[in-house]
Structure formats: structure tokens, C-alpha cells
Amino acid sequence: MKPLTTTRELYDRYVIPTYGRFDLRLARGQGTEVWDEAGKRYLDFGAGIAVTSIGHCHPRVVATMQQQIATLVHTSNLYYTRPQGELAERLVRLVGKPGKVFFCNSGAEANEALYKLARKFGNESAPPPPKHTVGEWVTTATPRFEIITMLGSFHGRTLAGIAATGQEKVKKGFEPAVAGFCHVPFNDGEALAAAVREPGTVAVLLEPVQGESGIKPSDATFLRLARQLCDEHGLLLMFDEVQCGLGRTGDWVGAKTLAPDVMPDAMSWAKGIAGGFPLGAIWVSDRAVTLADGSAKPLCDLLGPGTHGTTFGGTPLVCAGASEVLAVIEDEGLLANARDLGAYAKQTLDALASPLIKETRGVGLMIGIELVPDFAERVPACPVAKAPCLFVVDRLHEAGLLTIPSGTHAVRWLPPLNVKRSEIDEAASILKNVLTSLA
């Protein structure tokens, strides 16, 4: 047999094809470029889909791994390692809240948490009596297992993630779908309140700025309803910040950006936390869950030994990487570097006033950028058959910019947090010329 001499042939031939990867064959990255096996420079504005938080090979998170590595690697979670707590409270205290932490591998891991969470807290809990204490719940004989999620939304691709996520797309094929699970449109507070049912809901599950979909935010009003609801009907509010959270908003807690006084009673975390190492997280409050017996016991303590785990989950070596990302965030000022760079972005992309972009949205360093409805019949040169994003993104890719797609009509930008004003005026450029050539 002739041996196989390309990366892509190597793919082609021994890996299951279950991306549509663009034919990019990335080699070596630093800060916020990247090369390609030929040579080739990008200015990487995807940063593996909000994962290098902090650029790639940030040298201060290359020499706490590399010290980490010849330390101690993995111990499993039968025992307890320095790296793993000291993380843990480092996240308690960027949340502002007391409460704990649960370590896992992925966003799609860190959301499955929480839907256990749900369904422990359903059966140990229900609504609460007409006269109660907002905050804390009691139990009768009736379980409640069922969350309520937003259309448009993405929690992964476990077969929980996709009962959970309102996208029929991720569906197909993998029927029949879990059960407890139910959507609403997004930003609908009439349509969130009529779905409450007594005493089936449990939980509500949402992105406070939806990514997948193409950076849509939330309304500030909408998260307040949300929050009132889950009090009113003894409901656990969860935030499903893969995506947002950690800086990404500008805010460690990417709700706080849209409404400040809005906290969930859990949220998951994953893609930035750790600057490309797979971690996810979910932070628990520590609000009172009154039970059976009448005793109390803290919400982030409901979740006890034997009914959650996993192997890897906070090892020594990724969650001493995660701290120092996170340290280098707060060291270098990157929260105001995302607020003040996500409103300049924003300002050059709108003084593009490109014909074949409809708008521009985002929070922070997390932007949407919507081409028109038309745009195939704009532009003769896109294929019917392609999504316009994916089309643009080509495109953009072959004049040395990674973003990244979402639906059929949005390209995101979703630069490191430690993005430079003069790499987004470069960005700003690439897009320009791309679409001017276009059009």
C-alpha cells in the first residue's frame, strides 16, 4: 500500500467524518496568528470556536503547563490535588457567589451536569407552597424532571444535548429524543411564563447571548423574568455560558453584562476556561433546598457522592493551566479589553456600511455579523447549494482571516480576549475587501 504523505489523506483515510472541516491544514500558532503546513499566515478571529482565550501559546500558561507535566499529570478523582481546589475557589470568587464547583471535560459534559442537577433537585424538591420563602423549596410526592430551553439554542451534542438544544438540525436522525425537555422562542418573556406547568417544569436552561445561532443577546428584561419565575414556581434558573462566560462578555458571568442584577442558580462552563485544554465546569449556589425530612441542605451539595462523575475531569495538569488563563485575564486587564475592543470592532464593522451586510451584534468580544437575506442572489459567484456564511468564510479564509460560521447567513468573530486594536483594524481590512470584491 502507497503510504499516505498528507494530512489530508491521513483524514480521509482513518478518521470518521463527522465534521465538515474547511480544507485549512493548521501547523503552529502564537498569539493571535496562525500557520498552515505551506507557510501560510492567518489572523485567527475564531479562536477554535471562543476556546484560546488568551491566544495561542501564551507563555506564561506554556511554562505553568510545562512545569505542571513533569509534576503530576493525573491522579483520578478518588483522591484530592492542590491544582483542582485552588481552581475551583479562583471561579468562586470570579462569580461573586458563594457556591461549588463541579470539573468535567467539554461544554456538551458540563451541561449534562446540570441537567442532573435538575432532575436531582426535581426529585427531591417541588414547588413551593402559595406563602413561601423566595429561595428555598419544599418537597411533596410528585417528581418534576422538565426543562424549559430557548429556540435557537445550543447545549451539545450528547443525545441529551440535542433534546435540549432548539435547533431541529442537530435532531435529525437521532430520534426519539430524550424526554423533559421543552422550547420557547428566545427573548419571549409571554411565551417563557405560559410554559411554566405545575408541577412538571423543574428547571429553565438558556444562553444569555445565544452563539451558534449567530450572537443573538438576551434582553435584560427577559433574563429579570426568567429569574422572577424560576422564584415564584421553585424553579432552578441555569445559564449555559460555554460560549460567554469567562471574560468573553467582557464580565466573568456574561449575564452580568446584560442585566447586572440577574443571577442563575447554576451555569455551565467550558471553551475558554482553560485557552485550548479540555476542561468544563459548572458552578452551583449554595441557595437551601429544604428536603423530604424537612432538613436543609445547599443546592451545590445536592449532587453527592456516587451520582456525578468522571475520569478526567480536573486533572492536576489542565486545571493548573485553567488558573493561570484565568490569572492572566485579571493580571493583563482583559474584562475592560474585551468591553472596550467588542465596541470597537462593533463601530468599524458598522462603518463598513457593506451593501451585503444586514447587521452587526454582539456583546464584547463575541459579534455576529449578518450578511443580507439575498445575498446568493447578489452575489452570482455563490453556489446555490452553500450558505452564504460558509461561502464568505472561504473567502475570507483564502485572504488570511479564520472566522467562524453560524446558520446559513452569520459569521462570527470571536478573537482572543488580548485582541489588539490594530488586528481588528487588519480584520476590518480582509472583510472589507472580500465583500467589495463580492459585490
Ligand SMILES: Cc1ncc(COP(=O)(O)O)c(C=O)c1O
Given for the second form:
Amino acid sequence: MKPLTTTRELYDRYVIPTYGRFDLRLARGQGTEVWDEAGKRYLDFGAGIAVTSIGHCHPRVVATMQQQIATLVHTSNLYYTRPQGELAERLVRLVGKPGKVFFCNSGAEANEALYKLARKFGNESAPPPPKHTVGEWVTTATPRFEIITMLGSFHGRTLAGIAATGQEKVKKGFEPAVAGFCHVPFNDGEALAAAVREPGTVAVLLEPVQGESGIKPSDATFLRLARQLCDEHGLLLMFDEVQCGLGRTGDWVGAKTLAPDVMPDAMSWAKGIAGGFPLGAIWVSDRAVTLADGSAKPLCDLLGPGTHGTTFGGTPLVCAGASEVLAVIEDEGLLANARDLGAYAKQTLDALASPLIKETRGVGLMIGIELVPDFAERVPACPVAKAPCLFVVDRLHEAGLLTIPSGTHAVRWLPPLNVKRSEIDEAASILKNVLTSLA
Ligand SMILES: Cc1ncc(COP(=O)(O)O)c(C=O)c1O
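Following the display of the form predicted on its own, present the structure of the form predicted together with this ligand.
Following is the full complex, with the preceding chain placed first.
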């Protein structure tokens, strides 16, 4: 057999083709720049889909992880390790409200922990359910397990994640759906209020800024109503902050940028938390829950020993790295940078006044550039079968800028939180040249 030589050939032959990948073979990165195998430089405004939150290979993170990798990488969660405890303490401090943290490996897994928290809450805080026997198993199923999520949301690719996600395209071919999720239109308070069923509903889950559907922020009034409904009906309010959390919007809690007075009962993180190493987590408030027998317990202690777990979640290596990433964000004032340069980026994009851009939407350094609906008619070079955002992202690659497509018409800018003004100017100039050449 002829030996395979190129990276592309290796993928084509050996990697399960779940992704429609762009034909870029990236080899190394530094700060906001990456280089491909041929040595071509790109400005990285995708940051690995909002993951490399302080850029590639930040010297402080490199040094910390090099030291930790030579000290202790993994022990399992059967034991205590200092880096996990210290990271949990830091995260609770950054949230600014008492609670506890559970560590896992990804955003979808963090959301799984939220679904399980909600079901446990539904089981234990509800009146004692009737017991009935199924085969030799005694079940204590209660009717209180439905989680309301939003249309247009994205919560991950596990079976429960696609059931929670409010987009048909991720569910197709994987039926039957995991039970216990229903969707309402995003930012529609009346629909949310109408969807709450007693005693079936147990929680509301939402992304304060919808990321995968093109950067769509929640209205402050919608967040407040969601909090109010949850309080009135005894439900958990849960935020999926996998994409918008930990600084990207300019606040540690993304929702606070939109409605500073609204806090959830629990929220999930992943993506930028460890600057590129796989880590997911949930934070759960310590608010008291009245149990079926009348006693009370903090919500953050409901998932007790044996109820949930993971072999890898929260290794000393990844936790040491994540603590350093978060320390860099604090020490270098990157929340303020996300706010200031996010506003500057939006203003710069608006000033392009391109006839091919319908609008730009932004919260901190989550920026969505929505192309005009009739883009394909205006740009004959755009193949009819191709989503316009993919076409534009391809052209931006050729011009040396990495960005992230969303849906059919949105292009996302998700640069690292330490992006510089000059880099925003360069990215805007590349986008301007590409759109001008197309128009
Ligand atoms: C809001 C949100 N939740 C969950 C996920 C899933 O995260 P992961 O891909 O790490 O499983 C994503 C990924 O894009 C996301 O944007």
C-alpha cells in the first residue's frame, strides 16, 4: 500500500467524517496568530470556537502546565488534588455567589450534569412519588422532570444535548429523542410563561447569548421574567454559559452583561475555561432546597456521592492550566478589554457599511456579522448550494483571517480576550477587502 503522506489523506482515510472541515492544515499558534503547514499566517478570530481565551501558547500557561505535567497529571476523582480544589475556589469567587463546582471534560458533559441536577431536584424536592414496580426494578419516577429550553439554542451533541437543543438539524437521524425537554421561542416571555406546567416542569435552561445560532443576546426583560417564573413555580433557572461565560462578554457571568441583577441557580462552562485544554464544569448555588421529608439541603449538595462522575474531569494538569488562564484574565484586565475592544470591533464593522452585511450584533467579544438574506443573488460567485457564511469564511481564509460560520448567513468573530486594537483593524480591513471584491 502506498504510504499516506498529507494530513488531509490521513483524515480522509482514518478519521470518522463527522465534520465538514475547511481545507486548512494548521500547525502552530502564538497569541492571536496561527500558521498552517506551509507557513502561511492567519489572524485567528475564531479562537478554536471561543476556546483559546488568552490566545495560543500564553507564556504563563505554558510555564504552569509544563511544571504541572512534570509533577502530577492525573489521579482520578477517587482522591483529592490541590489544583482542583483551588480552581473550584477561584470559580466560586469569580461567580460572586456561594456555591460549589463539579468538573467534567466538555460543554455537552457540563450540560448533562445540569440535566441530572434538575432531575435530582425534581425527584427529591417533589412530594414523595408513588412507587411502582417495573420487572425487578423499583422505580420512583416523578412527573417533575421537564426542562424548558429555547428555540435556536445549542447545548451539545450527546443524546440529551440534542434533545435539549432547539434546532431540528442536530436531532435528525438520532430519534427517539430523550424525553423531558420542550422548546419555546427565544426572548418570548409569554411563550415561556405558557410552557410552565405544574407539576411537570422542573427547570428552564437558556444561553444568555445564543452562540451557535449567530450571536443572539437575551433581552434583559426576558432574563428577569425567567427568574421570576422559576421563583414562582419552584423551578431551577440554569444558564448554559459554555460559550458566553468566563469573560467573553466582559463579565465572568455572561448574563450579568445583559441583566446584572439576574443570577441562575446553576450554570455550565467549558470552551474558554482552560484556554484550549478540555475542561467543562458546572457551578451550583448553595440555596436551600426543601426535600420531600421536610428537611433542607443546599442545592449544590444534591448530586451526592455515587450520583455522578467522570474519570478525567478536573485533573491536576487541566485545573492548574485553567487557574492560570483565569489568573491571566484577572491580572491583565481582560474583562475590560473584552468590553472595550468588543465595542470597538462592533463600531469598526458598522463603519464598513458593506451592502453585503445586514447587521452586526455584539456582546463583548462575541460578535455576529449577519450577511444580507439575498447574498447569493448579489454575489454570483457564491454557489447556490453553499451557505453564504461558508462561502465568506472560505474567502476570509484565503485572505488570512479565521472566523466561525453560524447557520447559513452569520459569520462570528470570537477572538481571544487579549486581542489588540491593531488586530481588530487588520481583521476589519481583510473583511472589507473580501466583501468589496465580492460586491
Ligand atoms: C452554548 C453551548 N453549549 C454547549 C456546547 C457544547 O460544548 P462541547 O462542544 O464542548 O461539548 C457548545 C458548543 O459549541 C455551546 O456553544
